[in-house]
Structure formats: C-alpha cells, structure tokens
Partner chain sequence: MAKADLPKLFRTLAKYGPVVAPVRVGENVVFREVTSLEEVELEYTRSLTPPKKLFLGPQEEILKFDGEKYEEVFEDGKAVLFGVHACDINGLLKLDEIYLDSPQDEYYARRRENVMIVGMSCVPDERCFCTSTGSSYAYGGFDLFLHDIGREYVVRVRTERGYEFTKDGYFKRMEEKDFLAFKKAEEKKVRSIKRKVDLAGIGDLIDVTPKSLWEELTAKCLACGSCNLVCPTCQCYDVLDVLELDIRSGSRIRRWDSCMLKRHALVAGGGNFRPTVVERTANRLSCKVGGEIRCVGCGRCTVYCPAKIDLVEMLERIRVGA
Amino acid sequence: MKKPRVGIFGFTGCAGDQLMILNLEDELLDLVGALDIKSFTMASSLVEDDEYDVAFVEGSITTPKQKEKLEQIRNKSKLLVAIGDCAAWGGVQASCNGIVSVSKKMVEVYGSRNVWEIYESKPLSAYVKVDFVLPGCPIEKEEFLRAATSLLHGDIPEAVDYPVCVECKLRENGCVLLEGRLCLGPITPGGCKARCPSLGVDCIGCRGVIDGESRIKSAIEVFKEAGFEKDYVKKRLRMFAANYPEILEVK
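Show the structure of the chain whose sequence appears above, on its own, in the form predicted alone.
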C-alpha cells in the first residue's frame, strides 16, 4: 500500500508546533514509518518538491514571499491543516494589528520602513483554503496524533466543540473566574485538560477561540459584570486570536 505523502512547513512563528511533533518520541517512529514525509526541514534537510496528500503548516504569513510559498503548498496539497495559533489566527505577533502600523514597527525596530516589504501578521485562511485547524500554542501531541490518523484515512477530524470550562468541571476544579481573575476558559477550546486552571492559573486563551455565533460578545458582557474593564478583556482576547472575526468586530 502506498504511504500517504506528507509535508510539514513553517512560516512566521517560534516553530514550537513542529518541535512538538518531534517530541512525540516513540509515537514519532510509528508515524514516520506510516508516512512518506516529503518535507520537514526541522527534522531533515532532505526536501522533495512533490504533491502532498496532507500538508501541515505552522506560522502566520507576513511577507509576499511567504504568501507565494503558501499558495504553492496549497496547490500541491489535497488537504491543508493549520497547526497552532499563528497559522490559525495570526498568533501573538498579530496582537497589535490595527493598533500599531507595520511601517511604525519597522521604523522602531530597524530605523527605516524600507528594509523589506512586510504585511500585518495574518492566518493562513486569509490567503488560501484551510481544511482543518489544530489550535494551541503549541499544539497538543495527542491531538496531532488523532488528527493525523483521521486525515491519513481520508477523514476530516472532529474539532473540539466545548470550552476549557468543561475540562475544569471534569477535573473538579474551582472556578478561577469566581476568584476574581479573568479566565478565558469559557471561550477557549478544550483539549488541554484544563492544564492552567488545574494549577490555579487563569486561562489566557492560548488555544484561540471556540467557534460559536456571538460567543465573544456574550463572554465580554459576562466579564464586564464580573468587574473587568472592556479594554483589558479585549487585550487578553487579542493576545492569541487577534484576527478571529468576532474579536475583530469588538469595538
């Protein structure tokens, strides 16, 4: 049986999602044995320019060259998966989009706005069709394995459709929000086993935003009733998912 052809790529980001894949350890050996990995520069300098059954892509798009490369990957791939928050929503580097201009950033960092052409940090979906999103900063190893298994059998994985709060309840945690701290668990996709609240730390939304009509607006009203200033809430929401449509609409 012919092995599925896979490419793993990275754009603007910390490469933490690719590193998480490498950290699969024993599972990685089984995964590599089941796949025909054509491109994974973090693991090997050997790169084959080929067609892909599945392309896993990390990082946001910030330059014309990256946009062109992403379009090439999309054209060669049957399925394209955005892995991590940078690929899904633009990541931390997008948190000031619409607040601080790109040219001002260039001047402050490099002393000139003409060093090279650069865009605001955007998710992959701003430029190409994305078939599935694996959230996280970084992604969870177990989620990647489940998604990879589904995709390589020709099935689109099921996205997590419940918030971190559900996992908090399952672990019998007390509610951090009720302790007077802004916890984004009500609007953050589960899958992390409520790691931070289980340690008494408020959720900072590092898995982005769970899909749902008007969920953000409703959550902001709840946070306001709990005594949190709207501007502070918006800043927290923008940290990992600044380009999420509902967050962009919040005034």
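Since the model is a prediction, treat every value here as computed from it, not as a measurement. Take the two forms, find the largest set of C-alpha atoms that superpose within 1.5 Å, and that set is the rigid core. Numbering follows the first chain given and starts at 1. Compared with the form predicted together with the partner chain:
With the core held fixed, the Cα of D30 is displaced between these two forms by less than 2 Å. The rigid-core alignment places the CA of L182 less than 2 Å apart between these two forms. With the core superposed, K65 shows a C-alpha displacement below 2 Å between these two forms.
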Given for the second form:
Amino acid sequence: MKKPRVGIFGFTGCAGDQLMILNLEDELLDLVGALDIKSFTMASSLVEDDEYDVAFVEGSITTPKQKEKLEQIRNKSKLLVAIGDCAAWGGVQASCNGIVSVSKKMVEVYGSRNVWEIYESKPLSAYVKVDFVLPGCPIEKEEFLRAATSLLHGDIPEAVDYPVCVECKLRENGCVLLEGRLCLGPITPGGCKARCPSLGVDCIGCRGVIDGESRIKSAIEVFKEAGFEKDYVKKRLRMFAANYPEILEVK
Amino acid sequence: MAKADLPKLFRTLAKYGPVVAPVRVGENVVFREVTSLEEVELEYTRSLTPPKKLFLGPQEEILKFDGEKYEEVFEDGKAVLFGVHACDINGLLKLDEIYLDSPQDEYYARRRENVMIVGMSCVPDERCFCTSTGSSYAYGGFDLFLHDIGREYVVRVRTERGYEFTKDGYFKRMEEKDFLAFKKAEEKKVRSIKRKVDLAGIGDLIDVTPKSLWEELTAKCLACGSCNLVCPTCQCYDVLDVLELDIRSGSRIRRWDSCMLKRHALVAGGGNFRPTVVERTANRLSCKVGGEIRCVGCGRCTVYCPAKIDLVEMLERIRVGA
Amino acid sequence: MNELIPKPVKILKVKDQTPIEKLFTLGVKLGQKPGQFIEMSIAGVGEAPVSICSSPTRGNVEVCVRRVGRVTNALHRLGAGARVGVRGPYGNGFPLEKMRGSEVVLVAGGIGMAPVRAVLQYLLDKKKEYGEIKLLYGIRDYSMMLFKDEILKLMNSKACTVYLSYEKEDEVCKRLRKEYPERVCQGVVTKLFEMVKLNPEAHAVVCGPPVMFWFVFKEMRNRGFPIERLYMTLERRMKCGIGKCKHCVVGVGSMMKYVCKDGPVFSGVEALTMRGMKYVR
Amino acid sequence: MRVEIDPLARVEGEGGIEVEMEGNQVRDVKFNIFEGPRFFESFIKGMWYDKVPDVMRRICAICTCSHSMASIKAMEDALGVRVSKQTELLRDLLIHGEMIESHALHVYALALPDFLGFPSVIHMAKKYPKEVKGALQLKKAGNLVHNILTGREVHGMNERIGGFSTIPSENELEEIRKAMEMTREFAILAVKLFSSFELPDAARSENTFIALNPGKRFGYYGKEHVASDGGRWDVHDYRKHIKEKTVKHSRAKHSSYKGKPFMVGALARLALFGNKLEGEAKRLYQKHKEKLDLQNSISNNLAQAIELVHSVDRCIQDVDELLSRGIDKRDFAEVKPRAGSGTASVEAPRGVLIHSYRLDGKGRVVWADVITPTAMNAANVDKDFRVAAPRLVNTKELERTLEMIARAYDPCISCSTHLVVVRRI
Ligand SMILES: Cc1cc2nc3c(=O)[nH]c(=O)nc-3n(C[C@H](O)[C@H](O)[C@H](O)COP(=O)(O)OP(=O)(O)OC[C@H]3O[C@@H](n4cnc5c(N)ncnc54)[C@H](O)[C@@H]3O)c2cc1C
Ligand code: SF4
Ligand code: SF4
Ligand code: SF4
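Now that the form predicted alone has been shown, please provide the structure of the form predicted together with the partner chain.
Shown next: the complete complex, the earlier chain at its head.
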C-alpha cells in the first residue's frame, strides 16, 4: 500500500497544534513512518511542493497571502483537515470580531491603521471547503492520532458532537457550574475528557461550540439565573467561538 | 448486629473481593474502591453516578480485533458493592429486566453474578421521591441489607452467598423489639420523604402534552445529557471502534449514552428522529415514567442538571397541562 | 455465548447494483426470516444494521448496502475474500405465515427493495402456498434500480406482476413504458396505485424511506386497503440489535417499542398509533 | 537580485529572511514575519481578570507557561495577591519544566539538524537514533511537568491567579523526579554535542545582553532587569529602558536599549548570571566557557544545552523540597477584583518576557502591553544579518548561515505579538 502523502501547515495561531503532533513522543516515529510527510514547516526544512492526500491546516486566515496559500493547499489536497480552534473557529484572536474593527486594533497595537492588509480572523471554512475539523486549543493528541489512523484506514474520522458535560459525568466530576463558576461545558464539544472541570476549573470552551446543536440562548439564560453579569457572560462566550453566528449576535 | 461490629463485617466482606463503597470527593459522593471502613461515607444522600457503573461501565472495552477475529474482553473479578441505597438497588432490578432478558448481556450478567451487594439505609433529602415510584424499599436484588435502627443494624439476608457472612457470633437473632424498631425506622424514613409525584397514567398525558408546553418546560435545557448519565436506570450505550496505528488491530468500546444528545436518534444522511430537546425530553420522560415506571425517584437528574430543570416539577406541569 | 461478539465471515462475491449500492454475498447461512437484519462489523470502523436481502430458501446470506457513512463506505471498499463481522439475524421479520394463502402486494422504494427482495424470493420459492404476488417498485431512474437483471426478468414472467415507476425518464425506462404501458409509468411510486387493483383480502409489505412510507400508507388507506394487513419496516439508529442500547425506540408516552426486537417490521396499525415517528432532516 | 528564504523552516511560526542586493552590495536584509498579527493587547481589553491568563497563554504554544506565569504574576501584582511558598515552588518547577520541553525541542529537533546536515530531526532518526530518542525523552519529561502541573502539554488550565486549582499528589511529583533522573544524560549529551561543533562566525559582532536577575540562585523569575553594560531597573520601569520604536524601512516595532539592539535568551542569562549556576550545570559552564563565544549569537544553542542540565537538576531539587515540606492540598490565595495596574517579567525559554496590565474596578483590562523575547531580539537578528551578509555575499553558505543565525535565537514568531516586518520589494 502506498503511504498517504501528508502536509502539515500553519497560519495565524500559536503553532500549538503542530506542537501537539510533535508532543506525541511515544508514537511520533511510528506515525511519521506510516505517513509520507511531504511538508511540515515547523519540524522540517524539506518542503516538497506536492499533491497531498491529507492536508492538516492550523491557524486562522488573516492576510490575503494566507488566503491565497490556503486556496493552493486546498487545490492540491484530497482532504483538508482543520486542526485547532483557530482553524476551526478563528481562535482567541477573533474574540472581538464584530465589535472592534481590525483597523482599530491595528492602531492600538502599531499606532497606524494601514500597516498591513488584514482580515478579521476567520475559520478556514470561510474560505475553502473543510472536510473534517479537529477542534481544541490545542488539539488533543490522542484525538489526532485516532483521526490519523482513521484516515490511514480510509475513513473520515468520527466527530465529537456531544458536550463536555458527558465526559465530566463519565469521569464522575461534580458540576462546576452548579458549584458557582461559569462553565461553558454544556455548549462545548467534548473530546478533551473534560480536562478543566476534572481539575476543578471551569471550561472556557476551547473546543468551540457544537455546530447547530449548542443551546446558546438557553445557556445565557442559565448563566443569568446563576447570577453572572451580562458583560462577563458575553466575554466568556466570545473567547473561542465569537464567529459562531448565535454568539456573534449576543449583545 | 451492633454498629460497633461493622468493621468486623467489613473485614470479612473484604475477603470476598475488593470493596467498592461510597466515598466523599469534594462536594460529591462517588463509589470507589476502598481498603478500610474509615474511607467509607456511611451516611450519604446520593452518589454522583449510580452504582450501576460496576455492571455497565461508563466506558469499557468489550472486544478486541486483530484483522482476523473478534475476541471478547472481560475482566473477571469478584467484588463487594457496599453501602447501596434502596433506590439504586431497585434501579439495578430495572436494568436486570433489560440486560438479563434473552439474549442476555454477558458482561452485565457475569458481573451481576460476581458482585455481591450490601445495601444500607439512606439519608433522604428534599429531592428524593422514591416513595412515589415504589422504590423506597428493596425487596430483592441484594445479598445483605443493613438497616440503621439506632445503635444497631437490622440485617436482611437475601441470598445464600449473603447468609454465609452472617454466621459469625456478633450477629444476633431478631427479637420482637428489633422488629418494632426496624418498622419504626422504616416508617420514619418514609415519612421524611416529603416529595410526592402522581405517576398514574402519566404516560398518556405525556403523549397528549402540546408542543407549546414542552417548549416551555425545556426552554433552559442545554441538551447536555447529564440527566441521563447520572440516572441509575438509564440503559443506553454508544459503541465506537478504536484502531491502532497498524490499522488492523484495535478494540471496540462502549460507553454510556444519553437520549438528550443529538446523535441518539440520528441516522445516516443526517435525518434525526428527535431533532430538538422537545422530542428528546418527551422521549426521556416516556422512557422513565411513560409505560412501566422505570424511575426510582433518586432525584439525581434534578440535582445534577446544570439548568436546574426539575423532573418532578415537569411531571406536575404535564399533569395539569400548563 | 456472547451475543455482542461478531463472527468473522468471508465476502464471497460483490456485485455493483447502482453507483451507490452494492450486493454482497456472504459465506454464511443463517436461516433467517425475510425482514430480519444482521449487524455487520468492519473492525476499526464500526457496526451497522443491514437487512438480509435474500431468502433463506436461496442459501447464502446476501445484503445490499448503500454507501452513506463510515461503515458503509468501508464496506464498499472491500472485495471478495475480505472478512466482515456478522451478528444476528435479529428482529421479528415479516409474518409470512399469516399471509399464507392470500395475495401479497410488495411496495418498495429505493434501498427498501433490499428487504422486499428477501420476501419476494421467499414467496416465489413457495409459490404454491401463497396467492398472487404483485411488486410495486419505485426508482429514480434506471441507473438506481436494484437487482436489475432479476427485476427485468420478472417483468416478463408470470410468477409475479411487476409494476414500475420512475421519476426521471431515460432510455431503458422509456422502452419499458412502451413495452408495458399498463405496468410502468413516470412519477412517484404512489402513482402505480392508479394501475393496480388493490384486493382488500391481500397482505401488503411496504419498505422505503420514511417519506415514501407515509405517502404509500395514506394512498392505500384511501383506496380502502385494511391497514392491519399492511406491514412495513422502520429504520432507526441502532447499536446493539438486541434491545439493550435503546437507540432505536419508537413511540412516545405509554407505548414505546424497540425497532430491533419488536420490529423492524410493524403493522400499519402499530405505525398509525405510535407517536414520535417524525423524521427530520 | 534577491535572495529569499521562504518560509523559514523549523521555527515556531511562520517567517522568512529577505536579502536585497545590488551587484555585490547588500542593500538590505530583513527578518520577515508573514504570520498574521493577532492583536492580543487590543482584544484583551474588556476581558475580566480571571480569564486574562487563559487568553494570554495562547500567545505562544511553546512558551505557554511563560506567558501564563507572566500574566498571572502581573495580575497578582495588580490585585495585590500574595501566594504561598508552596505555590512559588510549584511555579518554579513549572518554568523549569517548560525550559526543558522548549530547549529540548529547539536544541535537538530544530537546531541540531543544521549541524548534522539533515532537513529535520525525523530524517535524523536512522543515523542518530540515540540523539533522537533522547530528544523525545527530554521533551516528554518537560511535558510531564506541564501535564501534571497545568493539565496538559500546551495551554494548561490548572495554574491560576492565586495558585494551582488542583495540587499535584506526592506520587505525581515522584513521577516527575523519576522522569528527570532518567533523561538527565540526554541533557548532558546536548552540551557535549554543541560544544563540539565549529560555529560559523560570520555574524560575530558586539552583543548587549539583558536578563532578569534571578536573585541568589540561577533561575527564571525575578523583579529586576539587568543589562550587560551595568544598567539595572525594577521590572515596573521597563518602559523607561526598553524602547519600542517603529523602524522606517520595515515599519516594524523594534526594541532597543539605549538606542541599540540587544539580545535576550539563554546566552544573555549565562553571560550575566552564569556564575549563579550550581552543580553539574556549573561545572559544564566553566568547562565550556571559552567555547561560549558571547559575540557570536549562534552560541545561544550551547547556552541552551547548559540550561537544560540546570533545569533537569532544578526540577529534581524542587520536587524534593516540595515533598519534604509536605503537600498542602488546599493551598490557594484569595483573589478579589479591584482597580489597579500590575507588571511582571519572567525568563521565557527565548528570553525576557514582560506582561503589563491596567484594570478597572471590576477587574476588567483597560490597557495591556506585552513584549516578547522574539520581538526584543528582532533588531539584534537584523544586526547580525547586516554583519554577516556582506561577509558571505558570494559564498554558497549565505542562505544556510543566515537561517542558522535566525534559528539560533529560537525565534517564536507566533509569540511576537507585535513584531511586524513588512516586506517591501
Ligand atoms: C433494521 C435496519 C435495516 C437496514 N437495512 C439496510 C440495508 O439493507 N441496506 C442499507 O444500505 N442500509 C440499511 N440500513 C441502514 C443502515 O444501517 C445505515 O445506512 C448504516 O448504519 C449507516 O452506517 P454508516 O456507518 O455507514 O453511517 P454513519 O452515518 O457514519 O453512521 C454511524 C453509525 O450510526 C448508526 N446509524 C447511522 N445511520 C443509521 C441508520 N439509518 N440505521 C441504523 N443505524 C444507523 C450506525 O450504528 C452506524 O454505525 C438498515 C437500518 C436498519 C435499522
Ligand atoms: S474542558 Fe473546555 S476549556 Fe477545558 S480543555 Fe475541555 S473544551 Fe477546552
Ligand atoms: S429519572 Fe431522575 S430521579 Fe428518576 S431514577 Fe433517573 S435520575 Fe433518578
Ligand atoms: S441535565 Fe438538564 S440541561 Fe442537561 S440535558 Fe438533562 S435536562 Fe437538559
């Protein structure tokens, strides 16, 4: 069997998802042995411009050049997998989308509005077709490994479409929300084994939302009844999924 | 049996196998393996997840495959499940109806066989309504049951296996006054359970409840599934295969599932028979109290619902129709 | 015996049916009742319930599978010689014993032709025990017709009367309509009822996508067909096939049933009185 | 003619080098960042104090703990939170763990392939199995510290303003010690490897260093910045000394100290505080002091290797101290919002990192400033390029050497919150 040709690319983000792949210390050598890695800028200076069976793409798109490059990758790849919250939802850098314009941000940080032509941080799917999304900030390495084996086997991996609460209960955690902290677990897709609540920390929603399923309005109502300030709720919802239409609309 | 002799009983039980008992972890009580009686929370209201987890694991491997054949994975082991309340024992009896029905679920059946159950009287709170579901008392489904009557326990024996443990000298024969004390303690417990819900014919009322009321009842529901995952009688499980890097071998895993989740009634092509929380809640309630009563009144789904949706309140509103 | 452990079974033959459906002949005989299904495993991908589309009178089990998701895609990649896991047969199957001596009307749409074929084969093989057989089959166009050779052959035969409806006209459909103007028409499957005389003494078997089912149901009821003599299969998500995992329950309120063990075959009355059957895309 | 190295591989983020030449004259050299900027300092405004570290640690994946600690400490500074000795020890353990993870990745996986002539560490695996295994093991040991203390390898959640949400158990700390003891040899091996290479010296030029004064013992926390020319100031006064200005040719912000570029990072730390090292790291430092050419930025790799040894040993010491004190499972300082401002600086693997915030009465950010080590180093990289390019102009080595220089700084471009170099051709 021919090894699948794989490219791993990064756009605007923290490189954390590529790093998570490198963090598969025990499996890395087997994994790269099973794949024909054609491009992995973070780890290798060998860049083969090629066709890819699978392209894993990290980061959000913020410049015209990135958009162009993403389109090139798309054209050369059979499957395009978005890895990480930036690629899936736009990342933390999108948290003020629709509130503070890019040029204002530019002025605030660089003191001038036209330093660069820049887009509002958007997920990859705003520009190209995305075949599969591995969410998370950063991705879960086990989930990546499982997705990679599925792809190797020829299947599209199975996406997680249930909330963090499920994993919390499977791990027998108490409910952080009921204990008085604003936890986004009920609207955030699981897959992280409820990392934060398991440590007693509220979920900040680093895996985005469950598209078409997360009950944003109900959650806002529940948070309000629990006594959280409106502005606080809004800021929290916007942290990782500001581009989700229902959250973008929250006043 | 005198309360002071409980450590003795605990030690003899421990000879049967590892003891799993309620333990306090932060604000919650969970069933964990313990090595001494000191770790055990003897007086508790309800555990976070029900003790059914010993028989139907939250997440368990059921088989392995290697590209050629499928092999069962089953860890054989005896254990003692200590300190189970009547509601949860009744919950297990409800699960028995499903999982021991032919063809029986081998994993469940064998564990049910292997695990000895020691019941214990409970400390009800205002969310318990087991008297309405007929599950405040366990008529069977355990080996031993310890009823707290003050300074002593009345021990009910239900199996020969349980009987073996009551042969030691510190077990006394029941006398008339013990029967009276036992009866009084049970009456007191029943009286202390204030919460009541009328379930007669509720299934048909669920059936005719208009969508508008469902929408109101479920407005805050987050579709998070917690209510199902803490329920002692929820039986649903999901299955997934995990493949190794050699893309030949791997294992099949099943884990608790919830009918409040999107995928529960989703079929190929994206069709969903229960697309919103309305249909899902109607299904959940039907399943619990629609036909035969499968709710044991433990109150968990209410206590652990992040949206504080109250099952009993819902049922009451369904009864009055508004 | 552990019911959840599949048995490895060899695929003996794979035959393309349509661009998205293939017929698999498996190296196993199960003595199933028509209408029963098996749980098929592709190790590492998962399990899926599929109806057995062959009659026990014909030997090896055959399944006709549409490529729609993970498991079915993986299955479609396999060829003769590969192994799959099989559990079953499960489900109640059609009450063929009740139908003995009477006329049987088979109505199929899309992949619903798969379980119907099992019934058809059975009836044909036991022709003496049953009355007249009518098959009403609705397809999108010829390319989407399942069991093409068999159906075309039957159209010529006396053993059973085949009615065919198609939505899009192509060369073959046009030819068939010319050849059998009284049995072939353009339109959805319900249109065929204009050509068929329904015998209220008959039994009916209806299989197809949920939308089609309800239209057929209404049409037949309006034409005076007794719905208690109508049988249909329901399709739901399923994980265990044996009444444990409860994904497949239907009905709301006091009547809940498992599709896997109380079904997948239900009578028209059961279907009519059951709520929560709505299918939303 | 224009030489472009695009993209610059094996750095964390996306960048490139551009050299413009006219005949044999180098007209311009630029260290480019094409990665889209993310405007952390802008969009963090309005965020409530409790989640500021959760956002800010996402500036960078490799030094996520440094950002985490810098933002947490700045918040604690603003809110007047004092943490316990146990928390301080756990934080020390954490930053040393991060140093191991980051340096192991950089030294072994990103820089070593240059010296051994491979495109990547993965390609090295056949010929140098021991080194590659060592790299992975070291990285894993560092990640273990992350996992246990923060909850995962990248972007943890357990380290909070006020302390740690869940305190690690004795067993987990023992596990860290074991991992450190097992991988120590690979830290030492790194020093051996990097002290044996001949370094390209094309960029040799005067370097000014700035680092955080760690106090009595070598380490990565402190309250005072020290410069190699004798300058020193409280971290709160950083803006008086470290200037950010817009450079005409690139419209980028470059940092300068007394009007000149400066260098931060492992080399700067050893140059200024190497004498505070202890044990094996001290011995190795003294042994290779000659080799550690302070005027050649590429020496940074060797400095990192020495720090690896220090960090491994320090993790073991921290674990021992924590265990001997006994673990307090409920240790967490009280945190209450209030108006105020706070600043903190830590030594990230790449050098001095500064976070500074002003909060309103509800504890919401009204102003934020982050200066990352990569931003501070950018001007120095430019300086090195300007020195090296003319010396190499007609050799085949030009591109490779420039890349090696840039890479020696271990630039983490994603963390350059506001390091923008616009390409103008
Ligand atoms: C009784 C019965 C008989 C069936 N007979 C046939 C048949 O003869 N031919 C045929 O092509 N299809 C048949 N189906 C439908 C077939 O089971 C689904 O198309 C198949 O499960 C999709 O699996 P997948 O993994 O390819 O799709 P995915 O969408 O990837 O589904 C993943 C999992 O979801 C579950 N699932 C998804 N859709 C369905 C569904 N419609 N029904 C049950 N479970 C589902 C399965 O457990 C599957 O493993 C039948 C379904 C039932 C219930
Ligand atoms: S619990 Fe929430 S914030 Fe934490 S890792 Fe999971 S999805 Fe991310
Ligand atoms: S439905 Fe609720 S109250 Fe009833 S048994 Fe389940 S968890 Fe307990
Ligand atoms: S626990 Fe509450 S919010 Fe969650 S699904 Fe159940 S009813 Fe809805």
